[in-house]
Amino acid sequence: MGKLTPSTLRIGRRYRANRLDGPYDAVIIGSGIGGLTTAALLSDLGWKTCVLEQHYTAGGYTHSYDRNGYEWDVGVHYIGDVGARTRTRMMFDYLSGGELKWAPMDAEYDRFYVGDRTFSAIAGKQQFRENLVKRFPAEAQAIDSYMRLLDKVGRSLPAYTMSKLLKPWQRLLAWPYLKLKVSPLLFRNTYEVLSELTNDPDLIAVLCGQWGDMGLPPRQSAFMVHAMIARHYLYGGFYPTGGSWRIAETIIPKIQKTGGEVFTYARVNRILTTGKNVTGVEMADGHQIECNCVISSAGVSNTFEKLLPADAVANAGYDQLLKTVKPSMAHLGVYIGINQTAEQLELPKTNFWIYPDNDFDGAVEKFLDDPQAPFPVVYISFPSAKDPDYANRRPGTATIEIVAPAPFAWFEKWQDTIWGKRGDDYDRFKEQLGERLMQYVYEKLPQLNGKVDYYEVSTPLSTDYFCAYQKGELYGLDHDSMRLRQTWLGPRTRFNGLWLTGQDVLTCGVTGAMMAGLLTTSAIIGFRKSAGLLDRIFGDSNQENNP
């Protein structure tokens, strides 16, 4: 792939208001998977679309950057469920066409350190169960009561997914049959189910290691979530070839085709309409982009509460809506460079979890409570070696990431200053919460220990900043019980022509949203176009089809 340069990561036209060619049959808010997914599959049915990307770049949390000779993703540090032909991978392959390849980490590729004890997945469903009933043998009832909990999650989804589609009157004629398929179990709390199978605090906390994929820990999260990532990972982790910037690189070709583009530095400041109806979009310069078909990618509190004048929302109903649902975490990023290879620091392509013991909940609230008590959850990946071809593009060096909860409340009082300016207080306190996290590095890896040459620290101020976000939130809305039974968090809007894509619609993480893009195609388009567009992307399969 050759050596890249600074600009070669700024993927997307930027935007000016000359260099728009329309009219365009849809605009897109917002470049995550859920918006290009959505234009991708609208182009390859003939539409011409335009996303519009606040950011430099295009690809949302999907989006890599580059710093001093070295290069991080900023929210795909492992994606599960593409090692075989299975339902995710037709969706990459399509939209992509073929171009994005992955890479299989680590056997074990999640690491769990709970207290001063460890505990691993293994990739494969056989082996993921018998690793467990080999550290935990007077589970082994219990552990396969489980893994028959994670089949009968997946037996709901398709029908728990359809209900997303449905018109009200719709949903309403086919209440019976989604009550019967779609398991209450979906939306019991994910601490009350397990502990309904086992009473050992250490197989509950090791089963929900990954619950910072979710941003949930498991008395406060749905056990549909839960069920969804862990069934995502069950055969193992992998990471795309070439970057997590990729993803927008393969996908953005299919936009083009149809005379279509993705313009970056393109800020909506509102969503224009007359009445109910949506006219098209105004942009931060004042240039109207005139359409009658507007797709927000943005987030369902960005799109009612900033882009929609108050009273059309409150007309609608949103108002009241919205109260049912909150958002999710904020985070801290740690972002590390070495100048030396992975091979020679001998990094593991495996993430790594660090809890201070196994009451994950107990955790969070006394970090809540005492900002100095320790991290309830340290999560470390190592993009380096997880991608094959990172040494062909930064040749001698390796990175590392660091994620980590971090409440909004703490940097309100920074969130009207400038990034990059935002003072020397705010500059010493990201030093100081990243010298904390950096030292969960040196405990764990004691060979890096005076061989960093460069870290920096973002907050959910650069998550406001980049990726619009307004409380610094890493999944959109919170994945609570309260959220999933939520029949108006779907494709559709009380307004005629405005459409959501994205991880609001759907469920979290890089490929809920990208689902949620095809669940939003499909509602424009209709149910009968939408039986071919699935017969394209997916052939004759009616389901995953793990190894």
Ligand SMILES: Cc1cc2nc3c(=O)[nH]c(=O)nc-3n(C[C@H](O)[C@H](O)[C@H](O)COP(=O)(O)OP(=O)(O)OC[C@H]3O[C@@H](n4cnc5c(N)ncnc54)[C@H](O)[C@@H]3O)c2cc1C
Given for the second form:
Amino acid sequence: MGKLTPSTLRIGRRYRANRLDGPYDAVIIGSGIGGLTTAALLSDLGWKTCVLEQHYTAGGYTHSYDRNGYEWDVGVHYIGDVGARTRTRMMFDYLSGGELKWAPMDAEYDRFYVGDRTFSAIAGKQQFRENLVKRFPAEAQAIDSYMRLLDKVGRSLPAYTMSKLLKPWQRLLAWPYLKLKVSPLLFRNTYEVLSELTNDPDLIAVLCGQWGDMGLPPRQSAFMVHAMIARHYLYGGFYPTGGSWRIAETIIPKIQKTGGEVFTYARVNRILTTGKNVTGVEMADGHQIECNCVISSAGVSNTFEKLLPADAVANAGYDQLLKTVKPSMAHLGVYIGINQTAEQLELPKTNFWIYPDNDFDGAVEKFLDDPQAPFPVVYISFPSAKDPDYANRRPGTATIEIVAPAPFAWFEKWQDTIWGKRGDDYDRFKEQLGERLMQYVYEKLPQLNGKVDYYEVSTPLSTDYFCAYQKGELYGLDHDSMRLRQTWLGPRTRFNGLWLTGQDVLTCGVTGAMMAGLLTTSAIIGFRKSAGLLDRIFGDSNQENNP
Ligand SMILES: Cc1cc2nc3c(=O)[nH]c(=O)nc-3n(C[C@H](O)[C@H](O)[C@H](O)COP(=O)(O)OP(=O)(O)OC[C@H]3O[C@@H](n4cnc5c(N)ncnc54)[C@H](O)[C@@H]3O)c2cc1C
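Can you swap the form predicted alone for the form predicted together with the ligand?
Up next: the whole complex, starting with the chain shown before.
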């Protein structure tokens, strides 16, 4: 790795129509982890794939960017389940040919500031439990019941995931089995489930301290996603050594090996159809790429509201189905650079979650009613502290990132302005928000006062501009129970030759979107060939293997 020049962070090949080398066996829209995984797995099976990414670099939310000598990730702060030979780890190893390495965070991977109290999540199932019991001795029974519920969700997930592979008639046949295996617990409301275990609002708050990882507070979210996230990080958080951009960089060679390519600056304007058959895509420059296998990793909203013809969408019934889902929350990002190292500044390898009090839903409501109310959650991450290679690439510097919610509506009036030239009023608004958020950093880390060299603020419009989320969505579709019940949200679509992948297929998160890539590949190649593929990735391991 070593020292980087800014341009090395831009990965993928710049699109030009004359650089296309078709015919391609599959065209993939979007180079996030969902798109790259699908492309890499199909490439491994001998397919020639073409990934089309509208941004200047590949990776989607896993990309990194740099400015003024600093480097930040935009959508990867920590990944769980990669510290042992788990399925997640085996997938990353397979996709990257073992090139992607992981650095563990501190044992205290998440710290929750709830009003004036501080709680922690500690790595290791037993340690996690014991730490909670120590803080809430009267709630030991509730904590044990909670741990059992996490296991129960874990046991249900394979059947839930597999059900996404089925064609509608197969799902009907499999219904008795699915009913038995997929626990109704998955679709229950998080707060309801937890309040049946305990009356202690602080304990509920601590258990829900990661709600920002899926964008919905406990009274709105589905327990399935709550439990998946809690389970995912139970053995600690890990950061990709070398930065989050290494994820795409280490996967792309697999795609190129069989003649495929990942093109950047490659915006798809339309998915081409004849009746219910997909015939290819049309690029922003008007060039058409013919292909009867198009895989969209651009998200459900983009796919059905922007890329497909409205009449075809309505004829296939998607206009009605789309009413069952809604976009997830939008966010502000603050990207901070300091001219000292993480060690000199004593920055932790721990994420901070800062809450005004233990009523998370109430805080969201207050904030939506009054923008001057405290942010309902402020998340602070220390990427340069987490990445053991950072000092080699950017010596003598450190970075910090802040993420906080902000409704898209606040920024709507600037929607049609040009990036970088949105006007003084927009800049002033951003500045105010940035200053408010920086206070959270100074309060928790007073040693940083007077030391910040540079910071910049991103808004939901930046998310739309760089990552093509029309409403600045953090996590694609919202993770409420209604969404999780939608059987049409899966790899298959009602258009022949059109497939979906990425975070809207299963759940958000790098791992969720990566597993969606595996699911989509399996749906495309069929059960028989999938068995061989699974064998290659996971060998004879049937077990998650955490310590
Ligand atoms: C601030 C933030 C923090 C996060 N932190 C974490 C974390 O710590 N751990 C974790 O596991 N997950 C985290 N996530 C979530 C995780 O990053 C995402 O769930 C996951 O990366 C989504 O992958 P994807 O492939 O589905 O979509 P994306 O990565 O969004 O990829 C979709 C791609 O499609 C492209 N695209 C869209 N339309 C077009 C078009 N018309 N033509 C061409 N290309 C197009 C977009 O530019 C984009 O690159 C975070 C997300 C955010 C925003």
